[in-house]
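Let's start with one chain on its own, the form predicted alone, as structure tokens.
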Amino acid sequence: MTTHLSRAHSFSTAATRYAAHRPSYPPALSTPLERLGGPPPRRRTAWVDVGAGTGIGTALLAERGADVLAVEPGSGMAREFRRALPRVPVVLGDGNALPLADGSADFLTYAQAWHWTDPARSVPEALRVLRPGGALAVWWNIQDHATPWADAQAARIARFLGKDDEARHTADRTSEQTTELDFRRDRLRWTRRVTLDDHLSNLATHSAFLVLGEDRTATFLNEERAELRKVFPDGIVEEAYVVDLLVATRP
């Protein structure tokens, strides 16, 4: 069985196919994100963005004109952030022991990441990088699965897998052992057009299948093109999203 941790760090072995095929986020986002602390450019506030991978949910920060800090555990994957941003500077570290001093922060980010963190050891740090009054926002792409050929995936996958996908019900976990913090809530659903070829190649990049293998990865992505032939006979497959987001203020 894999672990945690290995599954964590699996993604510095796909930088470059992560950063190529994962879905970035709408521009709707943009709205609740203002909400922490008014436009940047009429705010200078410092942002710092957790478990940044290649800088996907960076690059909305930094193109509003914040100043962004970014910090990213894996060597990989920080080296693709720096071909991607190269002027947003990017530390290793963790969100379980951040590279910061207390009360350095405004804001917290975590796009697609906060789950990989030990919230017993992540919220205290969160507290203590926040300044008072900062926030903390944590936020994750789910493919929607009210979407029939999605959801007949998402069932697919879990057989294969012979479990469910970790980040199905991230954000409600987040919500019941995040006590420290009283988080609102917001649902954002978006889609995008994608090649066959980019939606399986996407999927490859997950963390269940980076530690598999690349000949189990291969059978099931074979399978799973012919079943989605089957859907989309024009090979462009429109996958549909819900952006789970979750605020938190410090005190």
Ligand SMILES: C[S@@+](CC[C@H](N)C(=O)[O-])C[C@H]1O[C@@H](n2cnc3c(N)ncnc32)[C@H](O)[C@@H]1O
Contents of the next structure:
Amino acid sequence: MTTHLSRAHSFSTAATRYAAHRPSYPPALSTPLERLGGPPPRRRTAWVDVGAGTGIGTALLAERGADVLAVEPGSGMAREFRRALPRVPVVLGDGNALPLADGSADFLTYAQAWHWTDPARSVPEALRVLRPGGALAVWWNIQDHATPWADAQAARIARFLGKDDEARHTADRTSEQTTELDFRRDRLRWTRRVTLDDHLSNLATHSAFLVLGEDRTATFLNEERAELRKVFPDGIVEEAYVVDLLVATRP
Ligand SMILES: C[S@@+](CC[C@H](N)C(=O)[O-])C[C@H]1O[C@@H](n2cnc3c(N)ncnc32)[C@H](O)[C@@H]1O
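Please give the corresponding structure for the form predicted in complex with this ligand, as opposed to the form predicted alone shown earlier.
In what comes next, the whole complex appears, and the chain from above leads the way.
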């Protein structure tokens, strides 16, 4: 039986593929991030990206000129991070027990990673580590289900796995359940064009497939390739995403 924990730990087994195929986030994300209370990048402010993985979200923060420290529990992901961003420090650590001093961070970010923590522990940890006035930002790239082919794909995945795509509801759950923090929310739509092979490789790095095993994943991906060929006969897929963003400031 797969558990939330086994899925949370699954990424390190596929770190190289993750780095190669997962999408980034649009640079325009910095505008709603700041509007909702994220700090502008200034020298000598401490930004910490938790669940940093291979550094996809961290790179975006570092490009803005901030001094970022990355925290990541998976050693395989951290190894890939060091390869991708050799100048950005990364430490092994967990959002449920951050390896950071009280009041030491101005900005804590979780790109596509907050839902792997236990909010009963990660919320108090965020409040402990942030200085007063510091901000917590959490966001997810969700496939845009207003796009008919993506909605049909989500239904096929749900049928195959026997469950709904949890990520669709993660931001709703987070803002409803986290009563200690007053989250403000924004959404940002964006698209990218990739080959059908890249799109399927991206899908295969999702935890639900990583814990499923290679044979069953290959079965799904072969069927999916045939379905998508009907929609994208030239073999180029336009992936449509909504970045669902929540930001809260520590009182
Ligand atoms: C979907 S990946 C996101 C990686 C990266 N932030 C990005 O935007 O591509 C989720 C990451 O959360 C990490 N993770 C799992 N459990 C965690 C926890 N309790 N605290 C912090 N990160 C966790 C995983 O190891 C993985 O690297």
